[in-house]
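Next up: just one chain, as structure tokens, the form predicted on its own.
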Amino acid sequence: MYQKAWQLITRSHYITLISHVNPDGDALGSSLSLYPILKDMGKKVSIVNVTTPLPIRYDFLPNYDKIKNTLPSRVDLLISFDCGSYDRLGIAPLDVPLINIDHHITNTRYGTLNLIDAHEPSASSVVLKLLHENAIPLRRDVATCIYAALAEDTGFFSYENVTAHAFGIAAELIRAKADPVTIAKNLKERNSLAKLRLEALTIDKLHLIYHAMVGYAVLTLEDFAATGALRSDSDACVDIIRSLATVELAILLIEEHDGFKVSLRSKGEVDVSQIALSLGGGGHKRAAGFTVKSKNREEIIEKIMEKAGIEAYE
């Protein structure tokens, strides 16, 4: 399947890379992470993600500016990376082959090609799987691109598609020239303020309830505005809430203007992939979410905790 995929690539001339809307650092490095290979084959190539803004904490990746936020006038190919479903393109539909790189196991496998491989611990790490069956050497802007994917992916090495393999992708990175200090100030040190203050505000609205086993937090279109902080800069708030020591399910309800996007984590036996595919979305075992056209959020927590199995709360 990756011969195959390469073997497409080869006979492409103009090709799109395109990730999830409202990208981290998984989807934006893994589609960067082909574009200097693909240019060097003498490929047109475009990078497309329609979010706008994008998060600025990634402008230090190789041809961060080289992003677009639509779709050029020619593609002859279409490659997506680390997303689930097509519809989280935010695109509509192109009669052209599609290669579709993730790592998620929920993913609906709409490509032409799907090269999808759960084991893997980011959409990154795939990409490299790629170049590997494909012998493409490894170059210093690619390795950066696919070790910060993986940096962010991992919540750098500490979640649980962590093993022995993704420390084996991170040092053959480091081996060319990745510099995982820079990688980590970048993604790590260089928070905004309203950041700050949008992921203070999440603990000033957390819930608890279930003997504070789960808890929730719903951020506002009013609470961005007051806090001056980017759709982006939420990224880390539903992690805030797991961190607390009694909690088992995390839930954070972002609103946005014709509903919710719920972002869903857990440490314990709760497998909220299926919690959130059960809702129209996906993930992991311990990190998933999905989106939802209803500002009921009483009623969207009732439906997450009926799927977790939890009959009432608190």
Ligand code: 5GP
Second form
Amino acid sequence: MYQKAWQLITRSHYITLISHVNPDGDALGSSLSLYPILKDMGKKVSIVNVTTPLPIRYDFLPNYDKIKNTLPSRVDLLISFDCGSYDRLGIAPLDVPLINIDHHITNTRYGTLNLIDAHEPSASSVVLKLLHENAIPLRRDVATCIYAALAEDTGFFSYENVTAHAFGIAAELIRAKADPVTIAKNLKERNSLAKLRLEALTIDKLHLIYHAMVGYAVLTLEDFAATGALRSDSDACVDIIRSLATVELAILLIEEHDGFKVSLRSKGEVDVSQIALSLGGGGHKRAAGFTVKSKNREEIIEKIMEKAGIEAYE
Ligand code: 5GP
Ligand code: MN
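Switching forms now, from the form predicted on its own to the form predicted together with guanosine-5'-monophosphate, please provide the structure.
After this comes the whole thing, all chains and molecules, with the earlier chain placed first.
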């Protein structure tokens, strides 16, 4: 499959690299990681993410400035990264071959070729596997993107997906001159005051239910306006809720114009990927999400509790 994918890439000329809406470090890092390699092969390459504005904290990644929010006029091959379902790319269906590079257990296998490995800690490590299988040498700019994506998706080497394999990949990337200190500084120590204020507000608005084993907060459009925070500034808010000692299941509702984006986190007891899947989304066992076209918060929380079989805790 990995060789087949490379043959398809070799045969194609106009290649678009695309990642999921509201991208995280893995989405952007993994899509950026192939860019310099394909350029060197003489391909016409575009990098697309439909979200505006893009989260600024990834601006140190090589070629971040090349990311556009619309598709180019010609596409022969689409490669998607870190995206569990086609709708999350935010584009209409395209009648071209698609290579789906991902590590979500809930991936719907929407590609012509699906390079999906739920054992890999990040989509970027699936990209690394693609490079290995085709004997493509690692270069520094590529290693930087793959490492940044890996670091973010493993919670800086602290989540369940951290294994000897993940550290092996990290070591290989550092040998290829990815700089872990600079990458960590760029990702973790450039917060805006607005982001910190939004995080403080999340703590202020925290509700604890079911013996404080479930924590949830709702961030409204007004909260974003009041703090001056951008949507991407809410990325860590749900992790803050989970960090409370008693919390097993953390829920964050982020208001959108026509409903809510819901983020779910677990400490391992509850499989949130299954909850998200049953509510139209997807993700991993300990981090998942979905969107709802309803503004009824109580009903949304109740539905999540029901799917989680939370009564068992009482
Ligand atoms: P987050 O809560 O940070 O947005 O997402 C957590 C995880 O769940 C990520 O791996 C993300 O890709 C996945 N995820 C979040 N929302 C959705 C969704 O609406 N659909 C699918 N398929 N996956 C989602
Ligand atoms: Mn990922």
